[in-house]
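Given next, in structure tokens, is a single chain: the form predicted on its own.
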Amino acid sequence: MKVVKFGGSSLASAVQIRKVIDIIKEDDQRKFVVVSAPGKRDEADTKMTDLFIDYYECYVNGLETKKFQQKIVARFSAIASAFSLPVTIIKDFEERIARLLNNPIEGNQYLYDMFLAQGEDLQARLLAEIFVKEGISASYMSPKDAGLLVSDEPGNARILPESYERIFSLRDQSGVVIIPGFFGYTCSGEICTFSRGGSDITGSIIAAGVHADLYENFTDVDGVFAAHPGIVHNPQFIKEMTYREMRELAYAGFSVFHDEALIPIFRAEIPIVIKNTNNPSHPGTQISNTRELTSQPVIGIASDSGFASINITKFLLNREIGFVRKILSILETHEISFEHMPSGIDDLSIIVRESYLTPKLENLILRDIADIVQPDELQIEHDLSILMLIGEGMKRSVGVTAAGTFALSSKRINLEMITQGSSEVSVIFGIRSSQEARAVRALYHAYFED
């Protein structure tokens, strides 16, 4: 039994949905289908989720909403018409979209999530109708009926453990079951979304809950590559990788799979395959608990920008008990999570996402750190990127980091930070964001071409 998730690009138009139909008909083991909202049909197009965001913004700001209602309905109507579905289906969609405006604005912390979830929900309803029209025994199922109970955290919901027992009962459902991704329901019955791109998370949860044999994630690329194709020309294809390797790559900017989606699958030890809706015969990239290690220690090179470093220096810092705890308490007070924490004898750097640091908040953090720990030097460094070398084989190889630092130095790229976790699955370099693309190419050349 397989759980299949289709991304927004796979559902953007009737042409793409025809490919989805063929994929489902090809394999009767594909029993559960999780869907995203329709994506872009071309570069100039707008994602359905973004249309719902615009619709929401108009509503809460008292602006005219009719234009976005019409745009949303027109997208679904174009798909429905291509499959000659009854006009009553689109009439129902119109009413559902209009009813969003009946929800109160003041004090409604779930309103934004309610708007965002509609893209996935309506797509799942529409796809179920299309499947039936095309001779596939299929039915729509809401996340509430599927048993997806989530924490009360709008925009960042987490699945509750008791959900899995409920989801397991879905195995008894007949035909293909189509479930909207991206959201679940709180215990009080409110819609709560996962983080953006969270349809991967729903697919992973369903796969773990029904004890699937395989989770297939269909997107618009053949699988995972050793570097971003937009930076490196024709990078090496990765046939297989481990959950940990995929987690590290996803964290550092590989958007092909949501990093949070790995948690349920990893715990249930269900293999994943990343496949291409436009090229379904390609075997794709398989992700599982273990893989056969080759002579190549580095499997991928990832990069991400938008980081800042809080640099703290204090003489005899290593003898001051509770120093790090005090710093982290300050960040916790301001609701900032840290990413990395490289340190020396008398200095400490805390890497955070730059998006947290508004000018006002930055001044507050510097003030609090200065007051509480009284450092000798204190500054925040902006415009940093991280580069990651990733591979399970690195722990058994000598000179991996040396090859990377030499490649960067040969291109006159200075390292602002270097760190490695105890698992030795990755090495992280910090550099200036302006040098990111050049650095990725230098590392790729060192590990995959030399």
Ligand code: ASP
The other form holds:
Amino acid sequence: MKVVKFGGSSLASAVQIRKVIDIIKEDDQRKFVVVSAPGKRDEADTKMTDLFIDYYECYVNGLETKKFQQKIVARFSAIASAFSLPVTIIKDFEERIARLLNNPIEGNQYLYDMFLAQGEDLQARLLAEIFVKEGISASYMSPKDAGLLVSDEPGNARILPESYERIFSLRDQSGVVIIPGFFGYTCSGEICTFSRGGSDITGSIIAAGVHADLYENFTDVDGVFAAHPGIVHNPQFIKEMTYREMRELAYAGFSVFHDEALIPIFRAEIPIVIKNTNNPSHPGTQISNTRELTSQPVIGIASDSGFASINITKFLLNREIGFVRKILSILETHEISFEHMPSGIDDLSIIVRESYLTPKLENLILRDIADIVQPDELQIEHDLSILMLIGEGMKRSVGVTAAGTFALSSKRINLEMITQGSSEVSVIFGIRSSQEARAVRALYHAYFED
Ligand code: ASP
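So that was the form predicted on its own. Now I'd like the form predicted together with the ligand, please.
After this comes the whole thing, all chains and molecules, with the earlier chain placed first.
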């Protein structure tokens, strides 16, 4: 039995939905279908979820909401009429969209999520109608009925472990079950969404819950490539990789699969395949617990910008007990999580994402560090990027990092930091953001072309 998830681009128009129908009809093991909201039809288009955000903004700011109501309805209506569905369906959608405005604004911390979740919810309802019309026995199931209980964290919900028992019982449902992705319900019955792009997470939870044999994640690319095709021309295709390798790639900007979505299937050891709705006969990229190691130690090169480094120097730091704890508790007080912490003998750097910082917060953190640990030197560096070399094979190969540092030095790219975790699945280099694309090309050349 397979759980299949379709991303926004696979459901953006009637033409795309035809491809989805063919994919489902082709394989009767495809029993659970998790959907995203309609995505962009072309570059200039707006994602449905973003239309709901605009609609929400107008509502809470007392602005005219009609325009967005109409835009949203028009998109669903265009799909419905292409499949000659009865107009009553769109009437029902219109009412559901308008009813959102009956919810209180003041003190309602769930309101935003309620709006956001509608894109997926209506898409799942619509797809169920389309499937039935096209002769597929199918039904819509809300995340509430599916048993997706989540933590009370609007915009960043997490699945509660008790959900899995209820989800397991979905195996007995007849026909194809269509579930909206991206949100669940709290124990008190409120909608909370996962983080953006979170339909992948729902797919993964359902796959783990029903003990699927495979989780197929359909998107608009053939699978995962060894480097970003926007940076490296025609990069190598990755046929198979491990969950850990995918986690590392997703961390540094490989957005083809949501990093949080790896957890449920990783724990349940369910393989995933990333496939292309526009090219379904392509085998895609398989992700599972182990893979056959090839002669290539590095399978991918990822990079991400938007990092800052807080650099702290203090003579005889290594003798001072509790030094790191004091610094980390300052970050905790200011609710900042850190990404990496490379250290020397008398110095330490804390790498954080710039998006967590504001100029005011930055000053407060620096002031607290200066007061509490009294460093000899303290400064913050902005505009850093990280480069990651990823591959399970690095553990048993000699000279992998050396080849990378050589490639970077020959392009005169200065390394601000190097770090490697004990699992040795990745090596991370910190560099100036202005050199990011050049550095990725240099590393790609060193590991994949030389
Ligand atoms: N529609 C949601 C978003 O745009 C979730 C998803 O597509 O996975 O973030």
